[in-house]
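For reference, the chain that follows is the form predicted alone, supplied as structure tokens.
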Amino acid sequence: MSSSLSNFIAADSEKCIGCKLCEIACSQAHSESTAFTVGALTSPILPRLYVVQTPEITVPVQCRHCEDAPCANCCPVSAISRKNGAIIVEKKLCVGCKTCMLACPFGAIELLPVYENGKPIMQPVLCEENESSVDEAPMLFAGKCDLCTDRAKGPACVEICPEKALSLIDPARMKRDRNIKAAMSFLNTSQNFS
């Protein structure tokens, strides 16, 4: 197994209580705001992971940082790339075409409005009623988990989860640990037969 496989965040649905603190922590980690209370927020909560709740399961869904990332492979403007082991979207290059949303097998990408200084950035768009005139609409980009690569403490969602339902997975380490566990199990079993 290659040691350069991308890390990803795994969620344990048995532990998740659906509190959505992971969504709030994610939004705050990717916000330019330093507000710590809801009343002090200057822009909406815009997470890059999404808690899915059905009668059967509650669990956050987020990017798996695929090795052959279909979102990056289909991006027509090369706004999606691998950086520090994570698949990231360069907000300034993204044109909001939604191709990556169609390609993602996990539904981990959402178009999010771009905010600056607490205000949405607007862009010219064609009017629906009169296609020859231009109106303004919020600029959108493909928002997805970036493993908080710029955050010293790592992924904010993992840090904040009160039930420890989220964990950062290093595939190479996980395989090595399982190999060791299997070898020890084999050793214990073979000693019972001698």
Given for the second form:
Amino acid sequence: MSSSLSNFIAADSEKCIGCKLCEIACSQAHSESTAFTVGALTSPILPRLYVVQTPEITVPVQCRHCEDAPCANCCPVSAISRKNGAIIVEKKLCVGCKTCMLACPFGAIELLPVYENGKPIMQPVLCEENESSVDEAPMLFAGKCDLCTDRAKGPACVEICPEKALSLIDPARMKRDRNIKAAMSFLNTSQNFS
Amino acid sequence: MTKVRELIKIDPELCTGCERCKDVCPVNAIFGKKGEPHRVESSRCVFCGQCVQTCSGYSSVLDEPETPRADKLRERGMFESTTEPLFAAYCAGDALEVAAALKTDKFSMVQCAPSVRVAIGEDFGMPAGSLTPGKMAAALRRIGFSRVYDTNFAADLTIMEEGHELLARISTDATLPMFTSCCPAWVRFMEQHYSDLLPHLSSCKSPQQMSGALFKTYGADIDGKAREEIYSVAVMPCTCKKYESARPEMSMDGYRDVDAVITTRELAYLIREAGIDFTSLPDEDFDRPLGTYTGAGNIFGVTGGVMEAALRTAYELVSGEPVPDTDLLFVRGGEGTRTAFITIEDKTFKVAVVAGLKYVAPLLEKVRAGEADVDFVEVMCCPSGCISGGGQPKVLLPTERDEVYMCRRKSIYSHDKDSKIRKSHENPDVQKAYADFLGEPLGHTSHKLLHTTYTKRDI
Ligand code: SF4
Ligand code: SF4
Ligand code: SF4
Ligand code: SF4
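Requested next: the structure of the form predicted together with its partner chain (the form predicted alone having been shown above).
Shown next: the complete complex, the earlier chain at its head.
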């Protein structure tokens, strides 16, 4: 277990063109089916990052894998934990209470339907009109970026982005690199003193 | 000229203005400011549908657009039962119209282009390039078509007509080089931008239109039907084939050769709507005679295929001997332009193959200047030929597209390799059609049914 800060994916809003390919690639990376054409999809596109488009900015937003993750702290059933340097939701444990969704300051969590073999999994819920009977509703879980830790080629969104707007940031390493750069520039400037 | 149908459209509610479609459009027909909804200028568009294949702006279930999904489906000519995600750039389809017509008492005849059979399985979860001619024929029969014929038959016929046309042009010093005319997007581009060079286009109709013309004459006779009883449908990998079938030149005595065109994707919608489990269908044969085909007919679906099929036959027509090797590897390849020589007896023919409309201009400029040193040119608008057409199953991730197209291409060639007959002029039912009905290549009946004319078009 390393003591370093967890990685996260950062997007460059200067580069992002809003094509949403990252969302599609993310959904594909988290789907059990092997469908690779639109017609063969048996579930909707369910991304774990969200391309935001406003008149001022176009950029995808996703989990920062906070060190003191509010979502994990507040989850009443302990479905969220830190694994392999990422904040992960255990799909099977999640009860869809939405507490983490409210707690995340970035809006990085969305309640997504659970699909198995091309069908949404349904669960019994209390009927609104009649308290004694039950109805069926799709089962939901808190879907969020898991840094594609199960994927050999790393995060799918980073790989697909045609504008190279996304990158996997290792904060500890980035800090060290910046320190070295600063030191070098210090060296250059100090040489000018003599 | 009446206003052309707006075949290729962009849904302003879904378009994010990313401009990726602009990058693939070979004729700069897409307009719009970055970050704002784009639009297609139909008068410029050649209807290739490459933008449809590229667009990744989709309608998310997490964020429903203003217009309800049901309305969007109707606008796109899709069944209400279709669940696939909707993308901003799309082709307005005809599956609803075909489904309705199949319920009437018309005698329906259907044809399928070669690249449909190497791709349709993908939309049912099969591996890339799965070869499924038999399942496709079975599905079409179950959907309710009275005759399940094949465009490949007419591809063989095209080789007969086009091959003789080329040799006639060479022997009479007529306009050369001759360009193929199978790809309607390419023909439209010529009519729009190089109308002075139209005499260079082969006068042959495309295989789709040759099939249609035969369905309503020869085919109708075989079944004892009148021309007006026939409903003629084509299943195509290409969105522009919808435009081609509607051209006024593509009809006879007021009857259209092809009444409706659906894409590979739309056939998949029809199969799903009918509740057919495609993957478990048995392999069935196409109906004869208009469904009999050779390996040469089948390779029309890839870039270089028309050229290869033509050379297999031309070699024999000129020399009286079969081509030494049926696999003419020198005309095969990918996107871009390639040239080759073939020596038949003491004559050397120079041929060129262009895949991707954006590569054709330099060659056309040379032809214009009278400096093109080439006899016969195949042009296809789409980057890998019809297997990469705008109506084919849409590959979700661009990183996988090349691999998928390669699988489709391999599958086309292996189907050719495994065919008992691999040369168009050896197709027994093509020979029979000439003997019983058409007479001879370039003859009177051929001329009337299988050849056409082109017109200058303004943009
Ligand atoms: S794939 Fe890249 S350019 Fe496209 S929306 Fe995502 S971050 Fe932006
Ligand atoms: S989902 Fe939100 S709260 Fe949870 S780790 Fe990510 S950013 Fe932090
Ligand atoms: S149509 Fe699609 S590819 Fe073109 S700009 Fe709009 S979202 Fe992008
Ligand atoms: S269909 Fe082809 S020609 Fe028309 S806008 Fe799309 S890419 Fe351009």
